[in-house]
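Given as structure tokens, the chain that follows is alone and in the form predicted alone.
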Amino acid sequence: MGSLGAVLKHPDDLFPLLKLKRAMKHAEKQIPPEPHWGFCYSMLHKVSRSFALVIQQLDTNLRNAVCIFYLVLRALDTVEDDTSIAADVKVPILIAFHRHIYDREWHFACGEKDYKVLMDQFHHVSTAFLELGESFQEAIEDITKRMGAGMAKFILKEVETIDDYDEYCHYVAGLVGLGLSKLFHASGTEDLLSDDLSNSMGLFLQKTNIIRDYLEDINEIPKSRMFWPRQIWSKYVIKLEDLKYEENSEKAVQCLNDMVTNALMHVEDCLIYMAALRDPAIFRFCAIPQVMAIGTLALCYNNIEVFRGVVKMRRGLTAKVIDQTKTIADVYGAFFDFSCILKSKVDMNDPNAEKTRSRLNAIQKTCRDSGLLNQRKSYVVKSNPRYNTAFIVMLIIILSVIFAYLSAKRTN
């Protein structure tokens, strides 16, 4: 759970901490008993809790794809992602992945920790996968080809110009996005929406995620990942790593500003594709990765943390999206806040700030003209808070010793 700290500070996040622990207790006991989708389950918790939680709101075959197409990626991912792995050796095992799915004996030996544990024991996935209907292996089998033939081709190319970025984003999540609507579809749930749409939803988590990720990614040893594009960063560095440096920091805060504004740029069809959505549970499998990533670009921008350590969400914030990401009126009420905040640190000497400002009245815009605003209550924008300080330390003391009581019981 967050810290006592964090919830002290933000005495409304510790119900949404508690329903969130709850959830997550709850779904890990939902593993099936099957070896092979008892593996799986138990690796997609191990990899990422956050996708667990959301994906058992799904029903039981759309939920078993969605299970498999993640973990076959995730695996395609820890291939390209392990840089001790020679290109020579690396692009043939992308190029070929696709088949290899259908290989109960396959594996490889990469990746570190629960990757390498999902690597070395692939043939589970593979078993499941087969057990999948016809239509949902076809989708799966046609996006892992494809990602796997753009990874390679990036494997041995730079990321030079900004089409280059909107090129490697659409092959490496871009495509994760028509492979969901793929699998939506054919669970006869949704209608298929436009590769358009499909890709923007995929490559705004992407480049958050670059973004994010750009401290971890330019130390990465034994070589550096460099997903950041030329075009954006020469025009503030000579090299990509010199934005970590701290004589450097003005450039890198601008460089960082000009990369969150590029991102902006996919939240209009993001929107317009959440809206299309008809399933209750699909909807918020799809939505709270994107009010997650409005949030997590909130707290970047402007931001020289992002070039000293990790930024992201407080743990509290992320239960709340959580929790009460629920309609498409929620949607458009935590876009249209975390846009607030956004635009209120948009300093008008930066070089980019007309360009920023531009794309978030854009963002503003297409929220208020839903016409749905009224009806959500904002979680982002400070308000003050219904429970006192004392009265939280008392609850967080109840709840412990209840907690002891029981963890003894069951000991005993």
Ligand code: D61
Given for the second form:
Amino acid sequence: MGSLGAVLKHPDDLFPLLKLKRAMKHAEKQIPPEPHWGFCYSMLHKVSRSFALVIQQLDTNLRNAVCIFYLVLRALDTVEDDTSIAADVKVPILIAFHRHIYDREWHFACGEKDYKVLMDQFHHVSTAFLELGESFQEAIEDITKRMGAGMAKFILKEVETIDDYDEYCHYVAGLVGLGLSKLFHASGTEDLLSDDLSNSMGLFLQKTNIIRDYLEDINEIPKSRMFWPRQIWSKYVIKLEDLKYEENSEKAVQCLNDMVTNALMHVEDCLIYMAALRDPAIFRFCAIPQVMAIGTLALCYNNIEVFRGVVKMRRGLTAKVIDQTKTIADVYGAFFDFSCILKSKVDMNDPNAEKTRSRLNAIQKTCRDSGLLNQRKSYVVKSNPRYNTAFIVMLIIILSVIFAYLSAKRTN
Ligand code: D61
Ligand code: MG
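Same protein, different form: I have the form predicted alone, so give me the form predicted in complex with the ligand.
Shown next: the complete complex, the earlier chain at its head.
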């Protein structure tokens, strides 16, 4: 459904969408003049739409450190994700990557499109990295070293058990959480938050991605990318790829619901982590991706489309999340609302229905016990119909005026 159709169906998306458009334009204008910082920020906008905007609203000092942290790890991940590189070439690079970020001469050609440009001109990232403060450099190098070693381990090892799954997600996303908590603390604005809570922030985001991207990953050329743990999918099918075949639809959706139920385990920690943050810009930077994740899980749950194409939140809802996520009350509200949506989709014949419902009840209880639920706008309560008709009438009047004006101009 085109964007106009989506806006007509969800008129209260319009203003947040316009604000998002303006914010993106504004962010793109903020590109620093120095060539290497210019390259880093324009690359950030190209390789990560979702994180670029939330990184841009951080204070300068921290923003530069988080921008470089992102690009260094995205480059490391580009080596990991390039399934055309042989393991005996890839593994040594992943393990030594933490040393390469200090070497302006180091380059390794791999990846596609913008990711390839990031690799080919990686010297700009190293130059900027070497300009960061000592404590920022130390945190970034430490996490790069541990993530590279973890990625190398799983190049040669399959994700078998749920513990393997948590370990893999720790290496590629949990460690990002640990690193960010160190950068927040080094910037002097936040206390150092615990590794466990920081790890959960990463696991919730990564598991949501792994669930949403099932089809894209299993169809990856030349080699499938498989992150769903055998301990879960082997309860439903013989091979992981069997989930995408029509005849296995019922089993596939049950397996999907099992994976979503597993990801919900991290929500409590994430809410505690976000409630502990003091700086409003850091709060928004951490909270917006989390609200996007619970919204995406609510969309994926019990949804066969996950095995037919990539399921994504509509742009209007993304704009609303970015526009409306400012305080912890907004976060409790969003997690409560999306938990309601998820709960309304639980089919009592689903093998995990009880476990899913009890995890959702726990999340909703935490949100209610915050005592902040009534101070927010809702993601589920439909905007009032009177407002919609008024809006549509307004739109038609504006369009007809524009039309009349254009046709008048043409005849003159
Ligand atoms: C607070 C705020 C943001 C947080 C956080 C806490 C904790 C963790 C994360 C962000 C990371 C979440 C990762 C979820 C998306 N998954 C990926 O990007 C996978 O690659 C993982 C390895 C590279 C991580 C790069 C990264 C991502 C976000 C950052 C960051 C670094 C640094 C600072 C801020 C945010 C996924 O990649 C998909 C792709 O290639 O596009 C994969 O390969 O599995
Ligand atoms: Mg990867």
